[in-house]
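Only one chain is shown below, in structure tokens, and it's the form predicted alone.
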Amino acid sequence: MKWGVVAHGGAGSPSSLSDGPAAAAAAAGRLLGGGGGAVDAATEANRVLEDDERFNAGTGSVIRMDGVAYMDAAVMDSEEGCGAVAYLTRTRNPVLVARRVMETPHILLVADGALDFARKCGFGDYDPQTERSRSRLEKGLLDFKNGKRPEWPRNWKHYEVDTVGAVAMDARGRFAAAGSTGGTFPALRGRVGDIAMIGCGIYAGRNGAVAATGIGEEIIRKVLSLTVYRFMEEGMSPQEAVDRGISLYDRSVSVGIIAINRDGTGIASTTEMAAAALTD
């Protein structure tokens, strides 16, 4: 394999909509196939995801209860260089704001520096709320009317817990990693999920790529991506070690995990989702 690309649109999506990671997919392979590098390629994927409404990351993310829609995006490459965003409001693409925290000295902007760091940087304003995301919040608003509350703290039952993602390897053997959300609905105001924080939602190093996606609170517990990479490092297929890092879990909590190395590609879920592969 002289490069490779895995998109996935979150766990809990339904299959049906893989046209969309398989789109993600495709635009990177592009690059990738262009002699492009892997974190422009993983970056270019998620981009593809933000902007389908379908899933919530960018446009069409889950608005809170206050009527924001709040994103979370990270960038990470093979040579530990790192980028990500939390409470990122109003600005369409999170994760190519994402990848130019990776070109200062930080690695993660929250809020309204991350705001300021967006708009300094020339994303202009950009409201990602659509007709579907309020009718989703509209629905959520009245399941708490009629008392349908979540089990706080441990037993979610989450309306969204979706997240998209992608790897990527390139020619030169170089890997990248990049997520995004738009978190998860109920949440308490300043609620941030696995993606910004390395090592949870994503993580790319010399041995390979791995991203996750599920309810951010149990993939923070086992700092998953980076847990699944270890077991890449140790000798473990990417398959293998999606599959290892989907067995820590109890099949009850929404999780799933994509990664890729030298061998190949792995895709391992507790639920349904959407996901693409493509490679040379």
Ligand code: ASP
Contents of the next structure:
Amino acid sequence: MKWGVVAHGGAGSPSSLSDGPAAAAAAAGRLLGGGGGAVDAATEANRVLEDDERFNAGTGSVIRMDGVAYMDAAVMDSEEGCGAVAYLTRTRNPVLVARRVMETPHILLVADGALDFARKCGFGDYDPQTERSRSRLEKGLLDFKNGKRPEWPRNWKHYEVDTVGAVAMDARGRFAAAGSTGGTFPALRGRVGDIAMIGCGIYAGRNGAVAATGIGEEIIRKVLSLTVYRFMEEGMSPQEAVDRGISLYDRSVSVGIIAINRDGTGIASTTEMAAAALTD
Ligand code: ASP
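What I would like now is the form predicted together with the named molecule, since the data block earlier showed the form predicted alone; can you produce it?
After this comes the whole thing, all chains and molecules, with the earlier chain placed first.
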């Protein structure tokens, strides 16, 4: 395998939406086939999915209970390090902002600081809400009103997932991972998920790249992307490594993982998950 890319549309996304990740992988594949870098490819795959309003990232991100969409995104390159944003509002493509953070001395910018940085980089203000995301919020709030959700968040069953992510390997053998999300619903104000926490939602190193999706708190507890990366370093194939990662969870926990190394690609999840892989 000279180059490869895997993209996903989030744990819980129906496989009928696989055309989304397939289009994202195709866009990344065009870059990789033309000699482009893994980090550009992984970023581009996320950008395509952020612009696809059916997924919970960028346009169409989950709206939290205060009526605002707060977005997290991260990018990691096996040689150039990583960059992330959390709790970012009013931005069309958080993954592009995370990519720019990677070029600064910092790793993570949050909230107003992240928005200021995005503006300074020339990204215009943008409302990521859609009719669909607004009606999902209305339905979620109604569930609360009707007592279908307990008040105390520890008992909340998160049900909005559909985050996006991608991993890539370029022809020079570099690896990258990127992810973008509107987070879960319900969530307390101020909640940040796994995507912005390097090693949890994404990880890339000299021996491969991994991206995770699902309930962020569960992913963080197991530092899942780094854990699966280590499985590959121990000699597992990407498919064996993601299967092993998934086996760490009860089937009732919504989690998905994608991975790539020089030997191939891997995709696994406890729930349905729209995903696509493309290699040269
Ligand atoms: N992991 C994301 C989060 O918890 C959600 C998802 O993957 O869909 O923010």
